[in-house]
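Presented as structure tokens, the chain that follows is alone, the form predicted on its own.
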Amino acid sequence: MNETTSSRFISIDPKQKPLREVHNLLLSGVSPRPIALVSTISEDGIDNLAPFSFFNAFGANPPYIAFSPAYSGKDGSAKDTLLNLEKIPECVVHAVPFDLIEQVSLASTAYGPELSEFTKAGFETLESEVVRPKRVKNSPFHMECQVEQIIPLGGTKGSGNLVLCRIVRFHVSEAVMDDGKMTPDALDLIGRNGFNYYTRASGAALFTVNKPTGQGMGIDQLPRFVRESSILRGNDLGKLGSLEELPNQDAVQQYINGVRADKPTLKYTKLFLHGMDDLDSNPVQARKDIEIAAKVALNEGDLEFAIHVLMALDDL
């Protein structure tokens, strides 16, 4: 058996699966991945351009990035990017916005080493300041890099090669800057998923997560009925666990009295008060309504309301 099911998971031994299936598992499960559009230059002076989604940043002092050009899964041949870097260990790594995705896809075509993807994919060039490979004018973010190591990761068909790059120059388009920061909507970057799927990292896809300001007490310190709630999920519990401490019962009662006195208009405050009024006549549904009110409040960012109304159930 090369697959087993345990706790509703399928366990897979990569040594007993075809390369294509292992590759698809990585592409689908490790996603979305940022895309590096990498320019290199051959010893003959031919400009090369290719996208790689096995890519990320690793440290800022000094700044490093890495990407992984793989050997062909069919014949084990090396990509032009890797061959170029072995001779001239310099490159420029570019961000890929939505407006460029079709051109970048075209640049992934296996053109011969005598052809430049800059030309085939229609990209305008800019001269680099430190390294020899050219830059893609159309991209809003460029990193000129010197390659410090190329680490083989298997040396056979489908194997990767980790290219470790030290950044020696950044270039940022003024169009994506706002108050000294690059904004996600202006960058409008693309992430790679499995198969033919991509993710657009802007607009409705964006959301924020507020980090704990101190040391959160942890989910383990929440009352058991909260931890085991059928209404509250992992994200809800994570928000509650980010609090430094639970309010005491005097604070809870004072808060609830304030909610009642305010003649609330929000749906979740109304639902909470409805539940409180029904605790004696229909306690199961009432508790459910209160937990739903807390969940809605958490979704709206009202953590104070959520923890106080939940703690009102602690002694009931």
Given for the second form:
2 protein chains.
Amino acid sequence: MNETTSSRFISIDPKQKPLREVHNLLLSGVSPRPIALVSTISEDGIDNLAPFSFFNAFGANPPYIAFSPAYSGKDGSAKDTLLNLEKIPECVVHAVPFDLIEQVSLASTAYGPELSEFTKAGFETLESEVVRPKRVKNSPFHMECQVEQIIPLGGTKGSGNLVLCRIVRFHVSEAVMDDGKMTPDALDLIGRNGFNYYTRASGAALFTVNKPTGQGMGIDQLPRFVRESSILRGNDLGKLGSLEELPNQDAVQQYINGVRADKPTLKYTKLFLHGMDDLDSNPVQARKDIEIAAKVALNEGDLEFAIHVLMALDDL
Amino acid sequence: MNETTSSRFISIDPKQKPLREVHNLLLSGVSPRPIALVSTISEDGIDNLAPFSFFNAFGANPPYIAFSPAYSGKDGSAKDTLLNLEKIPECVVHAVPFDLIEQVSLASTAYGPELSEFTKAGFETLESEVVRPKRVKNSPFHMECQVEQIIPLGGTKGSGNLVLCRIVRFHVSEAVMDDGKMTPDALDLIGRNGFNYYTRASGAALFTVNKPTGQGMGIDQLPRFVRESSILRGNDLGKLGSLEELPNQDAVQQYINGVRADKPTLKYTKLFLHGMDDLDSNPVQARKDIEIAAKVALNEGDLEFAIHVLMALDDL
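Show the other one: the form predicted in complex with another copy of the chain, since we just had the form predicted on its own.
Up next: the whole complex, starting with the chain shown before.
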């Protein structure tokens, strides 16, 4: 496995650093963060809407989410969202798709408590079924919530306030439902990174990884030359380690005979046979070729090919 | 503003639905989620490593994160991570870049408590400075944490357990630092979506939005024909609403004279002048052209052009 990252780390004691720097470390290092567009209502009945990216789900039975309105880093003042929740502990939390980012950004600026961000940011409202705050029709996914607990995380300038919410009602737009499922492409949600960066979580940014079904043998079970290969990387080893066991040498020989007999057309099978033929005359290059063939096969999802051809090198 | 999503919503009472369905709603709708690779240690000194995507930062002063190891939805059993934290309330939480996904996926399978996922997933270890659990050298960002509180969120099958952690030490790989900043491209982190989907939060998936510096006038201040345009969408209106005020008709006339005098070369300025010349002969198409010119200008970041040419239509 190639060493790709510098081995050197900078160690930072948050107590020795200014708030701004600690905040930036969290914003960059904990990414991409989902965005909650949170609707609350004041005692006087004025709607409030604000986005938060210190937010996630935390359990499914019953369903819980949490988000964190921080005190101002400058003057320690509380956001309208927090003040409202202390009086009326109910909210609606909405997902934020790419199409809404500019309106959500507008809702994030500090309008006075007498102004509704629904109006300023041009959102249409829907009544909720269980709670008092209104819903944002423009979002495809709404969670009506009862606030169970507000946990102060420091109580000073820049400190968070964990708002722990139990979800009492979900609303899903039919437009993002595909055969009973909310697909990531239909949702087209955005995440928050550090600085001014956002991630659009759809299209080419998406990839899939199948969760191993059984118990993988583990990377520690792979032969040393595989683990220390300069061609195979962590992701390659992870796939190989997810296999249940190594094939024995009979199985390897049989597999290779099969590949030869098939008169291969795939590039990586050709490269492998080329390597096998050169093993005596030019062993260093030949082993390299076979490892590259295995790596390409792993990229194509052909784990069986990769493990068998690598194990062909194990008895040499 | 065009209506792009269906106005129809499906309403779901979580109490009426099986756990699996509620869980899937959260996994799809709360996305993309950052991933915590959490290192803990048992009383017997055996290292454990497991990934969690119910995870985020929650405050900066002092720095807090939280994640949630759920009880099994099948048999209600607790994960090793939770069992370890109940005995030794310390952990190291690591960011997960794209290069580590297959190893992290391997660490997510349930190896017995006597086996270390560091070994099975092929991770290199580093000693921590403050806490007992070890660090994963392969990750570029580590947070050593003291667990302050574990809040059970239901206490039954599939219930979460909110682990609230105070960060006592950060470690940042020099390889992801660029001029004192951790850039999203250097970090190349992944987020978790619903089903088997992940988001790679780097490259073309990234975009930037500048937070409005002052107080935008709000979308409600835009003329009705702009708010109800079939060409301008929510994101366009959001940008226009972030401006501090509308230009008056003198300023608009002066701006347009300036555009004419400049003998424009940009496509959208040409389209605008074309529209202005056709306003009498073909007003419907001409207004459309001018709105399209404004929309293109907004995409190019030329807010000043967009608001002035749109306001040229306001007195007609």
